[in-house]
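The chain below stands alone, shown as structure tokens; this is the form predicted on its own.
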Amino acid sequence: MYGFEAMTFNIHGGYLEAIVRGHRAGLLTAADYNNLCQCETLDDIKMHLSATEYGPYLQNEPSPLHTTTIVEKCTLKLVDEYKHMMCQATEPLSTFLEYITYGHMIDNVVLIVTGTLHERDVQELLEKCHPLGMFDSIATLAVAQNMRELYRLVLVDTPLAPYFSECITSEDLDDMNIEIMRNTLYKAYLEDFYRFCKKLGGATAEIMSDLLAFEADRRAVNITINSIGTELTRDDRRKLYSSFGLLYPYGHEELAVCEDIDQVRGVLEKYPPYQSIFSKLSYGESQMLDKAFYEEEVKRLCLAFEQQFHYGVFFAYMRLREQEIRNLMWISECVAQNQKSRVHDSVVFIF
């Protein structure tokens, strides 16, 4: 326990913490996943999910089903739960819940800008956007030619506005610039969220600091691996790393000069929590790194539920649900494409 949270937390946060712990009990178990992996068609998956909390969302869907339909309906359930919690929340929990959606906003902005660059239809792009990251002026993103216009015409009225100060340039948008923009925005967002959680103090600060530090470190590793062999300089790479986390600052200095995956591995093996992740991978292998990171994240998110009287459970629940939807998408795709042998490759068991 930290201070007096137990005395006052339940006045405003007790009901919602009970709700989110109830939702967590509805997450799919290892037995559910094993049954889903045995399914022969998407209708079999729908039939199995009808016995879970996803049942009401899928029951009126006609055959033949598509993977996108299953993912869409499962995401709709997450959005409904989020909106219910948001309606009931008071400050500072309502601001905390808003912070959780900013990552989706960034992804949506990048999706629309990239799609427009490749001359895709805006309506089609809007349908692909994550519903938690929508905002009023999102459709007008398509008119922007460079970062400055993007900010001035659209994003100045959104919660992302403060994060744009670091990446406003007059350079035209191309794939490289857009990717740098995504990572710069994410860096500013994570640092802001981290400061906000620190300000809340108590168990929330401790648990969220750990979860956000892990997220920052994972992004640093991904940025390093994805920028190997590109024209991104070491200084540019260093600027994209967040200014907190277990790897900050010495690990970042070493990552900035890495030239291949094995050098990245050598840096991370100096840090015990990440040593265990790389011990599962053979040398030179990066394909399974994402899954190893997801497994470690799920382990940490589940631990957040072991303490009471903190906001970390809301973040943990949303992330676990998103991981579950990723699992369902992978299983559905494998079944739809008749690739049953690969079904276990990317499924991350939650319980």
Contents of the next structure:
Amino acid sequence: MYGFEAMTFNIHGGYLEAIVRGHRAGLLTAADYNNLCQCETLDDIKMHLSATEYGPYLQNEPSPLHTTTIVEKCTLKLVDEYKHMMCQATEPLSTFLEYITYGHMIDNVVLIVTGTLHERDVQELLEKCHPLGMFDSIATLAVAQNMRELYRLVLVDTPLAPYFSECITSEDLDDMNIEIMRNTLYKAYLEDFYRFCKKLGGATAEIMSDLLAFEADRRAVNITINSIGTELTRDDRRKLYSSFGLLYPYGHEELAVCEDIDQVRGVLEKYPPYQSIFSKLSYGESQMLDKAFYEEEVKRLCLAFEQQFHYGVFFAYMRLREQEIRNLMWISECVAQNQKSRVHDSVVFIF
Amino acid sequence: MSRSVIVGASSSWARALLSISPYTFSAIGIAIAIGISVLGAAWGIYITGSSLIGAAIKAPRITSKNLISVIFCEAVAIYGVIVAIILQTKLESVPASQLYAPESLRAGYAIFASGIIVGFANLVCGLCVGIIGSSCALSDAQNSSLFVKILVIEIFGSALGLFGVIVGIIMSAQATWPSKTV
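Hand over the structure of the form predicted in complex with the partner chain; the form predicted on its own is what we had up.
Full assembly next; the chain just shown is listed first.
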């Protein structure tokens, strides 16, 4: 019942909600980012981070630091927090938390399959996988030759299995197929997550459907932009769009026939929430679009914390941390490669 | 038994109600006054408490300050106890012939109504204070300047229970039993 979660939410969720809000207070602020952007070496970055919550994770690292080490340790912190929350969670929150990791699982599957296709070492690929998206049989993914085997040998035991129903073909795996598979899986995943949140009801449904709708729309736009100039047909393109979101269904019809970035822009400008994103960009520009979408997403995720007694905060926190890790990676890369002038290109300030 | 003043048909709800002893009404009223008040207090305390311990992990400074929210909830239970004690002192024994006299009935109903007023006023008051207390703990953990502002809201919330107590006490002052000499 909407508005009455306040009475019973805290039985199971109160403690964890308070914890996740505590974690949120540990996110890096604009002041932290300003300090980090001033750094000259990776050791400076480590020194600045040691004053934040990342401190304990980085303090024992030997001095010639690499960007990967920093990112790895920061991710480790996120994973530790996630596991702690997972241990404390009861139904339906634990299912909700599991849903958050499915996106990483899809990415990992795609990473391994693409890597094997290009004959990379499996061990090396496994190290690149996101730890949140790991499952037991992930290493055996490499043996699969086509989609059917992939499903039958490995994925049938994972939570991703139901999402596969739409993309089982006996076609051999190639880059195009894998990309289509990734997007089909993601579409099924988002729709499933959306249904699950709707079922939870109340403020969770309201806030999560908003966040997921944004995610679905962003993916629709990205699919459109990435498929411009490829052999993907209009109908195939439309099949990859999730069946909810602000753009559904009329926007999808229009996006499916777009031929260049300015047409995409024309479609999206009809939707007031997305108008502001495009107003920052000049015509014909698509590189900055990703950043603009990330900025908008961060803004929406921060707003999820304004309301109490719902699960959206867990989703928002995980996403914000991931964005923060992306920022740290970018800053470290810029510092490591002496490209400090470009440091502001991709950093999305969270607060 | 003089039930001649208010008479229901021989088989009707009104008659059934009239046949319930005023002492039963009084006892139920007292039970509701304390029982529902304690329910409200307990409800509020768990809402506040679970958020408070969670938030205190990252910001331990908030614990002693935010105990005040728990105390506000606790006060709701105390209101219930006080009113229950006041109500039970109103009980007097009357001769069997006077048990269903209008005055006895009025006393019984007054104590019953007073108990309901206090019980439910305190239930919602406890809920209100509990939910605000939970938000108070969370926002204090983020920004300590918010504590006093939310505390003011909490005080207004806890005043609601007091209204119930005042009306309940005034109501129970109506309860006078027939004197034994008649």
